[in-house]
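The chain that follows stands alone, in the form predicted on its own, written as structure tokens.
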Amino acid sequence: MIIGFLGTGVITEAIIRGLYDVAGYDDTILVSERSATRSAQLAHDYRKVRVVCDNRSLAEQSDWIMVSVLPEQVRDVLKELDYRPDQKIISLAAGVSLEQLRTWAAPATDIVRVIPMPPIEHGLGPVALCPPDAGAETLFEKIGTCVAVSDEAQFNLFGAASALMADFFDQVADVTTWMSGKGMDLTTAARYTTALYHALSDLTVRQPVEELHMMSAACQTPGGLNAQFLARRTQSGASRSLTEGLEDILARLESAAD
């Protein structure tokens, strides 16, 4: 099977490196020349990656086409290509609906939306899919945790939650910078902070789903440090701003699909 990527950005690179380095993938992958430096590096690093200069040629040679261009570019990129009914189209573009994709990629009908996250380069993190698709799930499960839904409205919830990534990284950086500003060696501060966030995230994965909402209370004692910090954050509106931020992203995704 030949997979072709229209667009060679950060997520494309993460998928390809995850497939070859983590999953032991051994089939051919085609990449477009968009981001010439990145595509050339991938072709250098992996013997079965080939750079194809023309999108039409890439589409003709591919069994699966991964659409990895910016959302505002999807329509123009897809409409200039010819498709076979047996091709699978997998779109990574946020806010571009299945209905739009089916219109622009006809006569192909096997169309899936996915939201991969950068850690899949290392075989970690969620990959949201809509609709459920056995072939796509088999592929992405090799480099992440597949979570599939049939309802695009629910899929948009995954899209909104994925926007937490920059905020998470900012938290880690801010805590590290705060400790360093108090006189701690930066490397020491970073080692502690990254290990802390890693360990806390790992605990959530191990926790039974029905008990996730209890984890915060379980680590608070009356008058304790965790209780004090959470109360301060709640008072400052941190919890409210989280929900409001998610609602804003969800509204943006829903309006884009409309």
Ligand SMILES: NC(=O)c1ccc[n+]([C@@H]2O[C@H](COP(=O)([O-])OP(=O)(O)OC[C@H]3O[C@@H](n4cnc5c(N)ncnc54)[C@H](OP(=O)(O)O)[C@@H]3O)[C@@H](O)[C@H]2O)c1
The other form holds:
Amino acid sequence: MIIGFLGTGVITEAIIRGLYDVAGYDDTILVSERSATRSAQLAHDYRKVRVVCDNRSLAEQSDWIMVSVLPEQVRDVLKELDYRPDQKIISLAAGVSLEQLRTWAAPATDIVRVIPMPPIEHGLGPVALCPPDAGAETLFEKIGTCVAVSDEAQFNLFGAASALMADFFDQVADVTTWMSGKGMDLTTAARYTTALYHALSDLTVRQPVEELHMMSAACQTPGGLNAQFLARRTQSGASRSLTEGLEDILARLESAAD
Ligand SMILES: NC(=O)c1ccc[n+]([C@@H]2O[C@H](COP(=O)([O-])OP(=O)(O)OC[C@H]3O[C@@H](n4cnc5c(N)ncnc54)[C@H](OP(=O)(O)O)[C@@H]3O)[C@@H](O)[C@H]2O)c1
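Right, the form predicted on its own is done, so what does the form predicted together with the named molecule look like?
Below is the whole assembly, all chains and molecules, this chain first.
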């Protein structure tokens, strides 16, 4: 089977490296020549990656077409190509609806939306899919945790949650910088904070789902440090800003598909 990527940006590279390095994937992958340095590097690093000069030729040669250009580029890129009814179209583009994709990629009807995240390069992280698709799930399960829903409105909730990434990294960096500002060596501070956030995230995955909401309470000794910190953050509106931020992103994703 041949998978072709329209767009050779950050997330395309993460998926390709994850597939070959982590999952031992061995089929051919085509990438567009755009982002010439990145596509050339991928072809250099993996013998099964081939750079294809134009999108039309890439689409013709591919059994599955991964749409990995920016959302505002999807319409123009898709509309200039021809599709076979048996081709699978997998779109990564945020806010581009299944209905829009069906219109622009007709007569192809086998269309799936996915949201992989950058840690997929290391075989980690969620891969949201809509609708559920056995083929796409088999591929992405090699390098991530597939979570598929039939309802596109629910899929947008995953899209909103995927926007937490920058805030998370800022939190790790800010705590590290705060320690270093107090005189600690930066490497020592980072060793502590990255191990802390890694361990806490790992703990959430191990927790039974129904006990997830009890994790916070379980580490709050009355009058203790965790209780004091959380109270301060709640008071300053941190938890409200989390849900408000998610609502904003959701509204943006929902309106983009109109
Ligand atoms: N980054 C993430 O974490 C992430 C996660 C999930 C989903 N997504 C989605 O994945 C898509 C790609 O995101 P990204 O972060 O990888 O973006 P990116 O790094 O900006 O990559 C976009 C790619 O599209 C190429 N491109 C632009 N116009 C093209 C055309 N006409 N034909 C072929 N290729 C063209 C660009 O080439 P040039 O550099 O030559 O312009 C570039 O290689 C977006 O729709 C985004 O919503 C991203």
